[in-house]
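The form predicted on its own is given below as one chain in structure tokens.
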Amino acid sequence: MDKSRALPVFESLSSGVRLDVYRLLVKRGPEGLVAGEIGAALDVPPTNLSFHLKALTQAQLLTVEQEGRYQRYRANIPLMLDLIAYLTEECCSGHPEQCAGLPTACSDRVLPPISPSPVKP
């Protein structure tokens, strides 16, 4: 990922409603939710919600699949992990071992593997 790809993702998450939608869908995992369920869970009116879902979908943070007359939305988890990797790729000036022990939700998947420092004689 590069800066030009990261910026629209951050812009789409700059709304409190969109951030709530995305976090809800991350929590739901691959099952996702249909738009009505999202609106009910977050108490967002349908017209307002469709505006936010469109913005998140255009930023590719969400995928949408037609199911009869409903649309099921899912969080794009690989994109989220790419974004986290982009943010942390320069972690500790290229010395990720300095970040060991920092509490993160998915540090083992995002940060490079931490190798022990070589023992100096």
Given for the second form:
Protein chains: 2
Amino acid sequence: MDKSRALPVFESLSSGVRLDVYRLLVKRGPEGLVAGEIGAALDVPPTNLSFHLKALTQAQLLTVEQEGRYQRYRANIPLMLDLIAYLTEECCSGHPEQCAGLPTACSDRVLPPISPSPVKP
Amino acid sequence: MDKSRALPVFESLSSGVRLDVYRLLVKRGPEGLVAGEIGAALDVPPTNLSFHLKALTQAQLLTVEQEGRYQRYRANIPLMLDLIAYLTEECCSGHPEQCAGLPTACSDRVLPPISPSPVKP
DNA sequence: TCAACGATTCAACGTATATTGAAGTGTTGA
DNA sequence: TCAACACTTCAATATACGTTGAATCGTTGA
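Please could you give me the other form, the form predicted together with the DNA, since above is the form predicted on its own?
Now the complete complex, all chains and molecules, led by this one.
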């Protein structure tokens, strides 16, 4: 995870529609949803939804798979976990004991090692 | 954590400058930095930096404390952890065993309970 | 008291983003 | 074969965001 990978993720989730889409797909899990189902669930017109789905997919927050005339989307959950690790990896310059002064931070919330996310070529 | 609280966080971190500022302050830990130090470290002019600091603070990603004529900024790390919990809390509709199909997701990455972040009145 | 300083606010500009309807691409099933 | 369907791409518009210099506010120290 680096800045050029993290920025598009935040840009993607800074839209209300896209945040709704991502959270909906997180709930669905491996099953995912096809575009039409997403649009129906969130009441977003097809043109606009396609715009946002493209943004999410380019940020690698979603994966797409063609199923006949449908497009099935799934959430890339590991990317999200990579992201939070990226943001806290150098917390307190590697001295998390300093976080005692903070409410509850990196010191008692150490994330386990991250496995790499799938990357589309 | 709800949508109206999460959206400003993502909006804030969708700017390269603001992402740099936040990560810099995460590294500094409880010590934080005053505005001038941040500007010098990241080579951002005062006017522009103030604009971004305001956005980050309004999203509650930073806290500010006045020190004489200086303004000391600190990262609100717990908010970030609340956020990732918000995004994954309903992962696979509460059936994380379904995540077996995904690379590595909520099933083996359950976050511990979150303590509430400090909220400015 | 008041000039120097740190930081923010204001006004203005250029650019990027969100949304929509019309048109296009690929797939299905009769 | 071809019309219906699911979805995307394109073009156009309205809006929001990022950056900058000038002006302003509050604090300090002589």
